[in-house]
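Take a look at this single chain, the form predicted alone, given in structure tokens.
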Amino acid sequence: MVARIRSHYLVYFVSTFAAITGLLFGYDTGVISGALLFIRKDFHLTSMMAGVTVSAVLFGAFLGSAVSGKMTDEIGRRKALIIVSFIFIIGTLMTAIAPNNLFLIVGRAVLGMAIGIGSFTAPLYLAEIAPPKIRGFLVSLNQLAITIGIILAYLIDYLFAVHGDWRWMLGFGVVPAVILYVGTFFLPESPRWMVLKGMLSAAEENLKSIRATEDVTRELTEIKQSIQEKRGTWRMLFSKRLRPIMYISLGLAFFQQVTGINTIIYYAPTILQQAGFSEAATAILATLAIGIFNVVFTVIALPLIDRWGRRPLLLMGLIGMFISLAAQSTGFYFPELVYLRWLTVGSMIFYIACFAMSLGPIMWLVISEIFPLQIRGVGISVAVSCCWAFNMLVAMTLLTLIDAVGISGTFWIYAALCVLGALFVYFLVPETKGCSLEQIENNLRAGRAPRELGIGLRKKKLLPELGALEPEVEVATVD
């Protein structure tokens, strides 16, 4: 009992260091939200340069996330922490100091590859050190960070939109990556990646020490006996095995960005000023509450991950998500109507709670636990990457879209997607709550079908005699 204790807590510590890098993402992808509002003054922005200026971040963290695989997989997952920190400070910093609106892009552009790397890396790396019972909730905490960050963001903002110094409110971002790079030097390695990596020794070292105890042979071997091949290959991700976890993966990625949370994340301001809420600071303010009820929420996900299933909330999370879309866009259909800005506010936060208990940390946490470890770093890599151009294309199309069919009709679109998510949910995402990653790499040797790969083996030991996934994909061919 107390070895279980001291295991837990050492492994709550670690994960929550490493989760930092999820406040920097969403400090850094929340914040541009009430600067957007004093930057397009400063610098004459059309919507179109506004949405270039907001988007730059994502694409370089498609950019980030598309080399994150190979690079992680090679010098490991703490090294890419540290430098996932090190770009966080520089990217930072150019930001905080743009002369002009060109050098502000790059700054954000410098700031998504941190952003890339790192939302490929932390849930990488917080899943493989992670027991199986809490590893949702240890994944999650990534998220958590996140929303974290986003609603230091906000507040961020707040303070400073009296006087509209956005520069204040770019640069107080570089405060959490310095804390983020000197605790990564004291940071252990992922024992798994160890073990890829023909580090025995060292991975049963490093497995006692963060297990808390003398006896790891049996998760030691587990993890063995899941390595058919040292490395895994981009050809890997389409054999026929595979290529419904790649389906399970993007299908997630797609969904969680275009259902409507770039229009809550990055542009609540600007929206709540078209609701009624003119002025700047009152605008950022409601913004604010959107935030709080953001981490709220996840906190709330947190234990329920392990204990109702990730499946469950994400089907209540996207029918919650579908109403209260439908509910925003009543209200914006109507905006003569001064009391239906309420209507708009409340349904803001009805959606992010939603989000935050469904496909906000169950999207980061399924994409990790569901590849097998020989093709995981590069399986991620090409998730996140399609995670982050989704995310590019609703950003750089948003105000264009609302220019285009209204910001009702815009919402009416989202509100149908999350439709689509649910039925693609309920069809294809497997439960995964309380299987090792071993378990699930192995229910995909055997050939269960994407539903069934978080079924528990009826027998305790694995099953090498199943085969490698390699051998298949030699002689594979795209349907």
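Since we're looking at a predicted model, the values are computed, not measured. Numbering follows the first chain given and starts at 1. Here, rigid core means the biggest group of C-alpha atoms that superpose within 1.5 Å across both forms. Compared with the form predicted together with beta-D-glucopyranose (BGC):
Core-aligned CA deviation for S201 between the two forms: 2 Å or greater. A145 shows a C-alpha shift below 2 Å between the two forms [criterion: core-superposed Cα displacement of 2 Å].
Superposition on the rigid core between the two forms places the CA atom of Y125 2 Å or more away from its counterpart.
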Given for the second form:
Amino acid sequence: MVARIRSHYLVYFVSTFAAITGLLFGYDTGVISGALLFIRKDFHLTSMMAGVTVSAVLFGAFLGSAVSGKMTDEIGRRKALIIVSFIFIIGTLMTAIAPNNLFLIVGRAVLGMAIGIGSFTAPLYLAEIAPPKIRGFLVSLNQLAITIGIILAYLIDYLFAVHGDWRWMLGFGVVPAVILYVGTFFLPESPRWMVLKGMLSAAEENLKSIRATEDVTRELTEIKQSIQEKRGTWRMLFSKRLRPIMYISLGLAFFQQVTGINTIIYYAPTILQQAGFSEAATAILATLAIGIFNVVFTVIALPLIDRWGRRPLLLMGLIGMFISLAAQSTGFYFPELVYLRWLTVGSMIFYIACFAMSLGPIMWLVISEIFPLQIRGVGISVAVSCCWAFNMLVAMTLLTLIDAVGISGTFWIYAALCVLGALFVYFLVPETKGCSLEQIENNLRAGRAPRELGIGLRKKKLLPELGALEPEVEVATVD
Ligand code: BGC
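Now show me the form predicted together with beta-D-glucopyranose (BGC), since the one above was the form predicted alone.
Now the complete complex, all chains and molecules, led by this one.
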């Protein structure tokens, strides 16, 4: 019984540390929004250079997530996380002491590498180590950690805004990075990776302590079997059979970014200043409120994703995001409007609520669900790097786009992309609610249309099998 309680805590301990990776992802991408107001002044940045400074992190993240599949297979998940936290520390310190903008850009790119590798490794590690029963929940928890990281960043931005201390804003990120670094030394290596490397007896020992039972023979056999299958390659991803999956995941990654979420996350204070909140600190405070709504609506979304399903939430979210962007662009079209700033804050909050309940968590969830096991690592790595590439595209073009077509025109572009996104979801994205991963894979093999990949036997078929592997099932009674 004691051993079971230990196992129960171990999974949560491990999750907490993996979640710190998500928190750093949120912090380091969000912190620039407030810091930028002061960095622009100190380093005399043009719109173009401000865009590059914001996007350097995204470029690094793109590279990091592209190499992460191979890296985590070579050195293991645990060592990859140790390296991630170390790079987080180095990158943060570089940005905090940057003597000029070029140094700052390089530091942000280094930080981005850590975010990119982390955004792939942490969920993978968690999925491999988590009991199947709570795996879905843990994936979405990562998004929650991202939103908490963003809000922490806004809070720190607000606290240091009084004196314009952008170096402290960026430097504060070293605190969670050090906590992650220390924590990673206590993490167990993934037994699945150990089997992959032929360390069978060590894998068995690890699995026994993680599952807190001596009876791991069946799970170990399954791991061995899955590893014996021919491993997936990049080329396979574009085979006729897997193409629909690629379209769905790349499409979701595309629409998650090009519908403009990060124009708010990275640039909200800049936009709010243009809407009439002229004081930097007030603009950052209004941004903080937006961050709070992001966290709150992510929490509300978590249980609804499995109850209402992915598709209804995605469709409702995209329609809501369209309405909010249309309201913002109309507002900016009449700059003399007395209530412009309140209209802007109100519609930004509505937008963030809609995003947090749809594309925010569901993009990450669906890409982790629809790839067949054999190709899951490579598939997720490609989808995640494309997500970072689209993110970079939006961040780099925003300020230049605003200079060219104005804020109003820019928001109309994002609004139009929301409509396209809703059509994409309606015609192509499958409802995977309650459907076992195995069934999704069978549907794919049977050549079903993309939208029908989640049709068929729901999870009951798989559960009796998993139950036997699942020592955590009885944990609730221990408490
Ligand atoms: C997105 C990020 C975004 C964040 C906002 C994530 O799912 O990938 O680009 O900044 O959500 O909460």
